[in-house]
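Listed next as structure tokens is one chain, alone, in the form predicted on its own.
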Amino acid sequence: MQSDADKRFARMQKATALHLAMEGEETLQHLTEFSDNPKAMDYFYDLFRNLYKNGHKLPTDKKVIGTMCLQVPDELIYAAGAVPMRMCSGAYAYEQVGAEFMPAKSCPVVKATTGMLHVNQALWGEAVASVVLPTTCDQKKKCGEMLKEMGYPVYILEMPSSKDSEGARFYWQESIKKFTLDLQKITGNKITSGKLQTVIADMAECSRLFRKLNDLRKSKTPLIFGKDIFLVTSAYFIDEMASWRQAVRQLIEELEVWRQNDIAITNRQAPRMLLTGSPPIFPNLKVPILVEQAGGIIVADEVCSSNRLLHDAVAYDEANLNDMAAALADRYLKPCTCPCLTPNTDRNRKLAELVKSHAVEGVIYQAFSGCLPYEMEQKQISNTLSKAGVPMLYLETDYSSEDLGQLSTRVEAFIESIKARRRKK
């Protein structure tokens, strides 16, 4: 016989499938009701329509590793014979189970993975080897001990506060490696330079065709929604590799026609804009949808649900397992603009290339509520693009929709400013 704690605990888990299934699908009638959508994002859609409505199964033939973060080495979990599977949630449904577990005041991210794993525990639980939670995020670090009490292994990633010294790029290094070690006794599988090789191989494919992608971003005639850029990567979350690989192949070959041919996606006027801050995830794609919904097209972003997620690939000189996890720690770390660091001028850096290189007149810096260090650090990034003459709108939110009419708002008037600043040239 169930107890009352199991029977409200059964409750709370369909209330909130059902609930996923509502916010899903109302996501994918917003993504697809843009007319003259790329045929090839069908893939992309069917395949967020059937986890949202059948659910999310994890593999049952390898073991799973979860990861709260884009620092943990995808390949090296490849190569231990395991699937990686990002943790990250996007959806309000499970916000609000987070919500009985985290602060009121903390990031929508945090306490939606907290009500997501905590929902499905039972289904996950032996399924999931350890949730891998790198030191990026102190709010993700305390989330762990909550895990851990729910039954989840949980694998603490220790990473440097900077990048810029020779003695953190050493200590990322060093971790990079202890992880190695201890991601075969996790699997009970041996990480071989071949192994990890032909996985490094692998996820260069995948580097490759998103920068191939990104690149068509950059056309003057507009051939691809940023909304879907944003859905192709919260796939690759998900997906299995190769899939992934043949869908985005496919996209690529069609927008690739339509550049030939001349084909905009939306009108060629449409303001440039470039969004960074609090990473995007399916379902919570409202910013972006705003912003093409109000006339806008994302051309670019710096958020690592996107272009930090898959830019990079990993370079070394022997393959031996040494220099390939020294290589893979470099890959992870070099690059990194994430507002954890300190300092983070490389972020203002990048942030300028993207601008110039996509031609973008507009930023919207999008920072979750409770996020402190996107918030913190918009000041500066606010006054770089003001230096080069881009304007930039700051908006702070949530997973909920009861924003919306004053992003909405506030979006359409940045919209209009921007047009209004082009007629005065």
Given for the second form:
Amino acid sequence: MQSDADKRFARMQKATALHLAMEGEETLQHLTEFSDNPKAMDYFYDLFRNLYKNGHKLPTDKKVIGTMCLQVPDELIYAAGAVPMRMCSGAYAYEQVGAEFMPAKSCPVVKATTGMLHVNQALWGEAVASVVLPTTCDQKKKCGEMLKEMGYPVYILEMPSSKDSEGARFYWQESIKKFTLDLQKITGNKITSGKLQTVIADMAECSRLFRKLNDLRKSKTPLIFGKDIFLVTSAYFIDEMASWRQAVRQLIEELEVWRQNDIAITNRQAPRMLLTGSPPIFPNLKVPILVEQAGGIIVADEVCSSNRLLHDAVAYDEANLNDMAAALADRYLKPCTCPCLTPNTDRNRKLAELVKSHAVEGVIYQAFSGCLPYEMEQKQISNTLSKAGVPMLYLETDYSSEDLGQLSTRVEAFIESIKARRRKK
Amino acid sequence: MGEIMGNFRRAINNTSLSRFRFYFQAASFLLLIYGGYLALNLGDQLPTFACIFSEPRGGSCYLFGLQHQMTTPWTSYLSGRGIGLLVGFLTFIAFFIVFNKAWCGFACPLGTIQDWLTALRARFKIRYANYAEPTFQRLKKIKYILLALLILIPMAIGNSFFGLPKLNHDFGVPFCMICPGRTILPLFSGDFSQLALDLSSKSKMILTALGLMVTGIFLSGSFIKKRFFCLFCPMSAFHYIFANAALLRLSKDAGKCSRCGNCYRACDVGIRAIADDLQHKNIVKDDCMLCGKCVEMCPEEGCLQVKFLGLPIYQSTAEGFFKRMQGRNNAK
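Output the structure of the form predicted in complex with its partner chain; the preceding block shows the form predicted on its own.
The complete assembly is shown below, putting the previous chain first.
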């Protein structure tokens, strides 16, 4: 006999799966509506088209290790014979699940991620060998406690809240070394220096490709929309790495041909925008799509689901575990510009440099309501940008579609104002 | 033309400077230790630890001459001896100004031996030791103390400080007596005599005993800690006084720096400023040996540059960085 609670849960499961599939389909429809998308993007459209069909499946049959923030070294997980999957979710359907048991004021990423793990627990069950949670922001930390309550094997990866001192650096290096040892227990596989070296090289290739793609965005002739870039990087969360690399290689090749033949993806005069703040993660590509529907093009970004995730690569000096683990630790902390760190002035500097390198004319600052660190950093970023003479539009939003009308009016006005600025110049 | 230069630049920036340095160091080592066989001699004012006690050398270290000249009574500096002192010093400066601290990274035989010991340790996959940053900051001052002593002690032979009795001539070249260059470098030409304990006087016995101790510490220390000795090297301290005038430089464009710390990780002497200093353009610090490993490891386009007379000759690029890291994996 099923209890009422069980029945209710089953109903929620069913409804969520349905809403999720619809939500994914709707985002894909918006993404593909733009004319002349690169052929190589089809790989990514298909990947996401299949993701939510017949329930949200895990991407692999191997042991999955969920990661809750970008600071978890994927290299170690691969070297231990498991597959990392970034759990941060962009799905409104999952956010709705999380909203049932989480404070209304918590941020949509945390709500959606917790909701996703809650509703899929029976489905994914044993396959998730661990959920690794770096101690980044308070909401993620508390979310870890909730997941533990649910019965997930949560692994707390202790991370300092500042990165400037040597003390913080060594503390984090020790955390990563401990994680290396613990991963071997979790997976039952030994991490050898040889395996780790190979994986580091594979992941460096991912970074190298991402940088190439990002360099193509510098082109004066616009070659690729930001909405597609965010889809490519969202795919990085879940895709098999070798196929992801292959697909990105093809995309780069295609865009190189476009560049040589001076083919533009959109109006050459499209205002060049940069997106920073809370991460756009599929299916929530609401803001990037709005910006580009309004005639802008996102040529650069500074978010943890894209540039911050993929720009950096590990540099070890000696090929032994001791040095490589420390090198991994440095790679995931030192260049990080997550607002959970203080001070976070590197973010200001990075933005200023991106504005220069990608000839950015306007910045969209996306803050998910409930994400206080991003909301609070808005002021200092806007000061830096105004010094650089670049206008910024601050958008507080979430995963719902309720604010679409209001957002699109503001985005359109912002883009018009940039065009007007140009005429004045 | 511009395209050819561009491709040439690109090819250079894609190379492994470390490999070039390895061969260059080996060649310098041969020249400085055995140059005499080919009747080559670069003189006795070199800004690097080629040792005067080693025969048939191709040149020797200025610190021996400097200490020796300091033993002269102050009054005679105004005579012909002063000119000798000045000429020696200017020769040293001329050598140094051109290559800056690259003398340490590319030519110093003691540095090369330390790098060989490091390579040996790495081959055995033995982990290295590192200092904590505060320890590093404290220890690095020692080289300035050694530099001061190696000038002041010989001075006290020819002159009386504050009416104190003059020192005896056993202290003529005090630093050479404790320098591992004196004990180790002659070994390469089969001369083991410097390993002897000199019992002819009390002070000589103390100095040679100290020398042997330092040699032991040098060998074991540099086996577990990269460039262990360089942190204490008075030549390095002496260099630094003139480093700002040098033609070869290492410069940093702070705007391009993501503070990822790759350079700091790679640095054999552990200079943190290379990653975290966002103020200075000229980034050669007193412990730097201009080995260029930081430039190799920097993934940001043009963030770190080795410049000669203001012209970039080797600079960091993303392409070069990924090539070198990939090469390291392939060489596995």
